[in-house]
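The chain below stands alone and is given in structure tokens; this is the form predicted on its own.
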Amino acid sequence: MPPKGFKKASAAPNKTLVLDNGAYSLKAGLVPHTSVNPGYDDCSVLPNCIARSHRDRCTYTSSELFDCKDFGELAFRRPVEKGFIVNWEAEKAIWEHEFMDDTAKEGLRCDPTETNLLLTERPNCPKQLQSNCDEIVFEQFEFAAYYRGVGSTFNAYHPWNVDSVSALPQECLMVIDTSYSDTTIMPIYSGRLVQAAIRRLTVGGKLLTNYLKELASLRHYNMMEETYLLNEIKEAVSFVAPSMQQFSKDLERTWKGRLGDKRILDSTIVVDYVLPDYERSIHGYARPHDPAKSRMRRGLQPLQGPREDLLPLGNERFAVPELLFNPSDIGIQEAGLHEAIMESLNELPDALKAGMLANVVVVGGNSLIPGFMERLENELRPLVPAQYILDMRRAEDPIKHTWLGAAQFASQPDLLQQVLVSKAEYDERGSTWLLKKFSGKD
């Protein structure tokens, strides 16, 4: 529900740019003010970065990265840190490139003066960063009208079922957002965050990729500058062990043994990742482990014929995503995801606790790691009291799910007009008033 005290804004344009401004990617789409429900196909996913290649000296802005042919030693400039926009110079260049310039995709190009903007943000964003965002939106882009809201709350506007026509948010919803910057647990009651029960873990996709970079660099090649490649490898071969017991067994099966007591590795877990050379191939691929080929290092391969650089991956495949459940493995003194969920639930009254457990939705890219949902349920179920029903599911598309909830909200003019603030109102009352307005204190 919109914060208390909102009044209907003046007449607004008939389309809204819905923008889920994530740290790794932008989820964006133009939503007309009609009764037609938007869908996942209406959302475009774009890299939220500016990349510079040390090899060809080219600079790639957001979607230009799709045309890159050499991802070696790319240096990334990301405007979002810890979920918050901190570099508006870079973010402004990305928005202009994707939504306003001639380079913009046809379905996303818009004139800000004739378009509303619905922008998502992370919970507990510092006020100074919120104020900077509001000023950029109205004073530099000059959007006709604007609303900034916590992204997770829009998940409550997904209909209970396909036949639902209600504009009201779901009453009880617990959103687990495990994304690039971090992992956040957010209970939502009637469209509003239960502030005291929010829990944030520092483990996200960025940390997992960096940890894999360190492991690969320590054991094989120096890959500390290969962020893009290691992220690609992580997404291709990682999996989550279904339990701590299985995790221990898998560690034993992938242990090479001590010096003088070598063991045969379990080929059902260990894989060889064939690294791309960016001449014949742009992307690498995994294949079953071959001990003979994995011993062939650079310089020992035949001078003629195809050459391969292999990255053997054993316990890295499951030890990296294990940090989501046991961050103490690398010295992070935080609870695991399942423990943090229980901490959040314990802040709620019993009646709300039952409602939240019966409606848990998991979003974010890390939820796509094979075995993640099974492990989360295995860890959480013994902690949940027997009298409660645990109904937990991953969103149909965990990357676009928050965007779609915001698009459902934006497609309902009566709801949208209650929260939009026009540029004329901003010019008259200023940024301090707008901060109070969006926080529900006005």
Second form
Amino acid sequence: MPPKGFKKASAAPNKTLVLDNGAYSLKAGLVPHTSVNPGYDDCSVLPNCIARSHRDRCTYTSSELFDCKDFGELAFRRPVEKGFIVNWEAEKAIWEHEFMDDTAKEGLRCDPTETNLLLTERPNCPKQLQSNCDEIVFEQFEFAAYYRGVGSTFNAYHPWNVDSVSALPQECLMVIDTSYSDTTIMPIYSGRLVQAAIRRLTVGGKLLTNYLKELASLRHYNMMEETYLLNEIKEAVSFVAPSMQQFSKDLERTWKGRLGDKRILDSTIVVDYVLPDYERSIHGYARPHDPAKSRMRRGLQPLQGPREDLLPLGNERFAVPELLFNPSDIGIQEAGLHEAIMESLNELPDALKAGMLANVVVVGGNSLIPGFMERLENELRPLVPAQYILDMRRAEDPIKHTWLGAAQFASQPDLLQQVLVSKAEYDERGSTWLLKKFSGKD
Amino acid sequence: MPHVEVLPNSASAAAPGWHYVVDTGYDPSKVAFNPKDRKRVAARPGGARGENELSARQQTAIARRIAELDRDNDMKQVVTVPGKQAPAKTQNARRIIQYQRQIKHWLDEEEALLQQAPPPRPTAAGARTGQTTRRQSTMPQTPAEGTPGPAQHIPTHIGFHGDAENDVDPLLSIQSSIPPPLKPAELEALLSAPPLSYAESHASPRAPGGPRQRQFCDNCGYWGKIKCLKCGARVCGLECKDAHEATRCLKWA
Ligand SMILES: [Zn+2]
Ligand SMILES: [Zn+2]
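If the one shown is the form predicted on its own, what is the structure of the form predicted together with the partner chain?
Then the entire complex follows, led off by the chain already shown.
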């Protein structure tokens, strides 16, 4: 009798679960093998966490968070750490909830034994974690066939021309992924990573949120248990100063001055964030700073009418995302993003440098912070020798871009068949073989 | 799981000391200041510390704070997976699902394996990359990995290397805009080089002599013009100095 789940190599299913498994969110969609070009609308973005509220004593698994009404003191458990799947107990529960159980929404629900899995990973993943992942995919979920690859390599399969899907990857592509876990710089040649030139910055969205949480807690209220709220505030008020000079000017405009020389805070830059009370409001909002209302905050709330809790935000608005360009501001021993890009390019022969610089694509949520692209360009341009063309753009949807590249890859059976490994092959040859195969050395 | 501890051997003094232990989460008692490290700091070339250099104690404090800011899960908060779980289908799967180790365990384990058996690097002719020895990790170390070693100064090359063979007479500078064509062997060596480890993939620090590290007020975030004598943090003035002493002074030390 053939092993359970045995299928002939030619009988691979004609649909693929394309999964960009981020630390903060899963980007997922079922892609049929047809010539129809998948688009951003085919991608669902789901929280990759299990959250527990101490207040309503509810536990929320992934998309259940969309129905949460009280984010106060919410504790999160995230299966992905530093970009890699570490905790399979939690990841399994989330995958089952979103893709397999009755809780899965129509359009995502699938029977793994009749589905291929195309799973993205971050570069420089410890081998043991890659092995754990492969073993769970085949032994626990029993997907019919599977491929695991670095997410950004699929970006090379984005068609140059939106009307055509090309089976050929772009020749030179530099992907800068600034997302939750960290920021990685990945030069890609014909769909293959130039491994020795990958560079990574510790600074990602998680660190920025935690830094803002630390600053707000030190300067105003203890908000150390309010990660959800601080992330929301970060997304609402952050901006990247266009240059170091402007950073210095903004720092002056937001300084309170010293004893005997008090300054008035510049309310074109300082904002008051009205905190949600999770009774009348679920989300807060920012408005220009009003010194009178801020004074009222200190114990002089009106007895009648709604009470307001305000969090004033001055230099926090731009000093937090500044870490992407100056990690050393908090003592991280790494150069800024622009310098790390040059460090990566210096690993490449000149012919490739030129090609990479002419095709830089920025993905990941931090690229949406206002001013980010302008600052990156302002910092990078002087470092690039004049004879090179610098063409850098942010992906149309920086959150879903990597997923879409992978989905476009998966929608082309010829490409997909070259990389997929079937469960039967895995059962026969084992996980050590698979690890080698996916690293391109079989 | 047995307690495993690998001590750095004396021949590899340049490598930062590390060990891995049963993962029980963060334990402040394990990160006591290591006096051995002071010698290394004091003995490093360049002699006495300059104005902006940090004591080993300050480095530990900074590393601890960064580890806190970069942490993914708070082990103090237990979030149990709700509902009835589908049982594990194989022995292997059960083992993997039961792991409650954090990322630090896996990264330390990977570094340990690499220390024992450095992977062979390709030496194909023409490959520029991959021939160099392993990149030094420049990531800030988390305290449980031992106290930080001396600050590493790996020059970051801003702009491109001047390659001797590519140095073109300025009179012929039009040609310099056309880079030499890629040799197939060079390309193949580049593309088949093994991945860097996670630690190796981190960007280098700024070269010494580059822009000076900016110093901020520990309390309000304005420029840090005054140094706290107790902990070395900076503050902007007396008002913030008082606030600093009441809140964060020595918090991370
Ligand atoms: Zn201050
Ligand atoms: Zn102090």
